[in-house]
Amino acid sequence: MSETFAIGIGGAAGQGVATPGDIFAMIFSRRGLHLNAYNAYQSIIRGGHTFLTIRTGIEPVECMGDGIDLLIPLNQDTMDRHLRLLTTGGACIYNADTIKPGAAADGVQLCALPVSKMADITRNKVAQNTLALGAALSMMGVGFQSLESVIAGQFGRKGEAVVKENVDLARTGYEYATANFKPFARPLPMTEKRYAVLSGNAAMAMGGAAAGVKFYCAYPMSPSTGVLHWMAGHGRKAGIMVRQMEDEIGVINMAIGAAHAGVRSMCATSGGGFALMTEGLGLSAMAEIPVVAINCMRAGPSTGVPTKTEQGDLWQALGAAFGDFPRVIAAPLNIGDCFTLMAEIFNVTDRFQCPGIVLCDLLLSEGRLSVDPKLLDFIPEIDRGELITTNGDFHEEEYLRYKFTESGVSPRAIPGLLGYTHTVASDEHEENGVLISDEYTNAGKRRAMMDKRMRKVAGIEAMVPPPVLEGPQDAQVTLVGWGSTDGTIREARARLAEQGITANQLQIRWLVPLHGDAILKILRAAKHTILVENNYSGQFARYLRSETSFVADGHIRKYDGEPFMPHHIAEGVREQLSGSTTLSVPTHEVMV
């Protein structure tokens, strides 16, 4: 594994966990590091437990890792929850004058900061934010001038005295450290690179953008709000038409609308707001007009946990709205793939005229990663399939909207074009779109509109790539794994393979079309196979036995709102190995 440096700030909600946070993920990307970055907090406004980790290195980080080397707690709780994830030559910065310091392990440096001697806390309720944020640049052999750049930039719109008051705090932390604490082994390092630094969110919002959308709306629901607001914020340069809707009924069947009039079209939501989507999703798929959902997965069900994430959704996607009828549903792999996952879905439903749902998570929504501003540096190969968009190859005869065709796809016109009269409902229908008015004496055109629609689920798996398994063929174990948690469960096999167990890895990242022949052919090579899921019964393994008739060796599970970390699944591994087959991580263990 590289070497990586991880840092938590925690505190009540209010206290201002987030800006430090900001400050440390700007100087990270400046110096050229990766970072990831990941906020664990509560569904209430002031008060409740907020930890923010944020690890970065010359590598990609593709998790959050296990521990931290620098913890800076904002009120007694953090310090309780949190001092005993440092190890030694790691750095706790804290108040001496609000927080005791427990027992921490040995080689682990405490900091104490006389906040009120060095700052007006009466006047500046924060002050030990930007103090100990100081402190720790010293510590990390950062120079000062990089921290008062970032600082004029993260508070220059509320004037120079807010600038010049959070400079000065912060360099009288920062001297206060270099005179009194020991600065770390390592200092952080620094390279030529660049890297954008996205949320999940954004990264779906700049991808649909890319992908040739034209008009978005969503209602707010968390975590799926942020794909809104940079839509919102961006939406009339980019040329996209915005529109917050009053319910996600009215959100699902205007996208449908839009995307009907030719244009593509996109929403955004969670798991309560998809479900009022669904009915929606069966018209778009009985109209066969091609539409893209965000379900931005949460703890659940009901209001659950609003802001805690899980793989919980599965199969709400996987029987949204009723009937047979041909879909297309995948997973991200990280935040990078939030991007690029976008154009990949946009041209399958185009191409087969079907709704497609993208399943995110929070963990991916609201977390945050360095991308390679490359990834986003590209025009993606738009198909648009049979869609006709001008009359002039009008040849005078009947249009079929719904023609039968071999694969299954039949020309789509816009309306208005001349000559290419058609209707279009919910209702079942001739290839014309007029409808099946008496079911008994139509029964044949029913079976043989369904068959024409089916028909293009063959077409689907063929534009579609199969997973594909990483690592050595003849490994001890084989996880799989689908969507957010690739990236820890990758970290946990580099920490198997340092304690002598070798392990590969089958990440699904198209949930349909699944390629249940390629991955069985994958799974039954394997000597032991263990499926890791965010969710309590393991829908996907559930869903992969209904394909395949595969049944996991064993799995590990965890359904407490926070993700994995590598040593849940490396912890895991070993114990199933040994003779245990499922493993449900407990609360205790996590790092929040």
Given for the second form:
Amino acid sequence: MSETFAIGIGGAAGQGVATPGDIFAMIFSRRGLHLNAYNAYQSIIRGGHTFLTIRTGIEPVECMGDGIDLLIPLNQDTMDRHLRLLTTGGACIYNADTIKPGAAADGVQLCALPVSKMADITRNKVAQNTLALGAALSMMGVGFQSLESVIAGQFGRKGEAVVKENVDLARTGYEYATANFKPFARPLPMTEKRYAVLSGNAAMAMGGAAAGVKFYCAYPMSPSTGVLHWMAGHGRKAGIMVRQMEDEIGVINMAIGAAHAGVRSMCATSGGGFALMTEGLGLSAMAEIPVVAINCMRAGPSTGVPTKTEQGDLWQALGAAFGDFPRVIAAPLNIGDCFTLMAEIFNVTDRFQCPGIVLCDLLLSEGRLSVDPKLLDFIPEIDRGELITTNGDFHEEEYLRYKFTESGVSPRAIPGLLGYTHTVASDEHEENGVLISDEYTNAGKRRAMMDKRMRKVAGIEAMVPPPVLEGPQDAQVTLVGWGSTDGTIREARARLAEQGITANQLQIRWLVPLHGDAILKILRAAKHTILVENNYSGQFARYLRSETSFVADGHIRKYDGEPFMPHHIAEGVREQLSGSTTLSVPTHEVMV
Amino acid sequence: MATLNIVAPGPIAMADFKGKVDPDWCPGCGDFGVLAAVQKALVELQIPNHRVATVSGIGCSSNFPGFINTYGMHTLHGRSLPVASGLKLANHELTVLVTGGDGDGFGIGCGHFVHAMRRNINLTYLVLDNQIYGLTTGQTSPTSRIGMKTKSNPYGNEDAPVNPLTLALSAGATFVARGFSGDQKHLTELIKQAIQHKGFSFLDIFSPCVTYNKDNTFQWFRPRVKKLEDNAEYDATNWVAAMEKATVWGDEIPIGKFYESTDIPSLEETEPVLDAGPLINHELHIPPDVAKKFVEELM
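Condition change, the form predicted alone to the form predicted in complex with its partner chain:
What follows is the entire complex, opening with the chain shown before.
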């Protein structure tokens, strides 16, 4: 990780943390900088504490990092909680009328804004936010012009008067800082690049749209609701039917109905809703109707911590629905991958007529990342598999929806076509769809149909690539993670390298199929293996062990609702290499 | 045994709708009469079998799709309506029939029942109501009367039954009717009207269970059912009158069309995404200029 600059803005929900956050993000992206944003918040609409971290740099910023360079506390609580995150060279911009600074580390600049003297605070309750924004950009060496244009865009629909008021406030803050505060050592850089900034939820929704999804339905559930919001806002333009259902049982079944008609169909939820969907996933498997369900994991069990992240639903996904059947489970590695993965998983589920599960988590779903717009490819390769969509010719052979084939895949005719009438069923059935219990339940028929369905597993394995090892082959430590921990582990490796410890990384994106043999080959050659997971019990460690018998040397786990920061992993590695433990559970030092 | 899948040109006939297997319902089951009435209605409306999808839940009556030659889908217990809704919305040119029992529709699937009706999707929902759970060998259902003795209530049912008609009316169904498996001609006519109705049509059908329900038998229903159509003064466009009529139960049990509203558009008619035709015919890729705007929004 090269040079980055991180800003933390905190306050009570409703105090307006989001707006300066959006403005900073817009300024960074317009300067051709990468960014990563993560908002730690509570499940309340007003009050409490919310803390937004935005980190920017010339190179891709893959995680929120370890510290911040600039703190903007909107209330005393934020000052008290976060001031100690600042180190030498950092600064804190605050409203001197309402907030008292605490003890800051040496070399931290405390920038007091006399807000009531700078603005009419009886009229504008969030004046301090805009003043701080202006002051911050002055200290970061950003010309006022770029702030002015972003403010105009942000407040434009509220009318000229509001734009002018905010521009004037920002200028007051900007000029005050220029006169009174020391600028940061390095001004914010600028490049010729332009990036798109999006959340994982928007990325998955857009990825679905790009993959040819024509039907989306959902029931609102944090942290997946952003997928619904994107779809609802863009569905009509994209030609996607979007429906809000009465519950997640209705969601998955409606999605399956649309998929059966012949369109690509998708839904998203979180653990609780996913639990309700599981019987439906079994229907998708049994009737061999492809559907993709996204589970944006949050801290469980039960209602759990609705606004906090966790990788705790792996076994739920592995065991979703009763009985044995082919399934596909993938975990996107970052927000850009949330987009890319969708077309890939739809191609697999369409080819093999089975359910697909995307295991995302709050960190990606609600985080935001800068992505090269070229990566948002709206014409990805689409493989709909053996789908019959045109009327049949006159033939005397009966159409067999579940025809026995070597691959286990039977050509799928969509309803409405001449010559292919058939019934699909959640009951076990024969090749022509007739229920085996309608005539006589026959052990041979049951076994033959189970074998047919399960033959698809080999084809799925061949279609999905095995994971690859990243970093030096002969590293002292091999870190294994899955899904969203990718960027944080990579940055932890960079920290370790600075400290003279070489680490490589095996990041798992496809959980089913796992490619156990390929993984085993890599891990057996590793010197010291550590599994990194955002859950209590080491769900992936247990899964890996069940599939390969491989037992890692150590584990780094976190289950407090917050994502890993790079230093958590680096410290865990050092602790384990010293031999003092095989299980590190880092403490999230920042109270959010 | 190989069967012809392509219907020969010519008028659509009962044989076109004959299923791959014969129904395995108990001899004398009310469901036979409903199956015949549905087949007859489709023939009379001359709807080709490949343009019909029959979607069911789980239960005796939910085996229906297997016994009729249309596109069929035998879904999960209680989930026929969401599946059928998705199917219809993705290809709204199909005639979609939904079949199931009282347990499937008013018990485990009751949530979907209420919400499907308020959406007014153009589905025809036929509940083969036998006031008992048959396939699980005789337990109390949501429409079992108070006091009825079943395997799950050996001392008599204590829970008041659901009134499917008032429930449907209050949930906003735009076509509400009740038929009787013992009156084929009348039932066929109701099914035809339900299919032709533009919007959600709900048809509760008395379909006696000859094995487990000894209370509500063909013999019990026959003297009680009275056709609304025989009452010249009954106005099926009057919702309040329909509500009142739907509560009549005893020596007289009305059957027929209780209510129909023809001035409420169906969801397919109001959903702009369907202006371009059924979803299944849409281009897979979204137009490049639209995609470009989606990305530009993020920059």
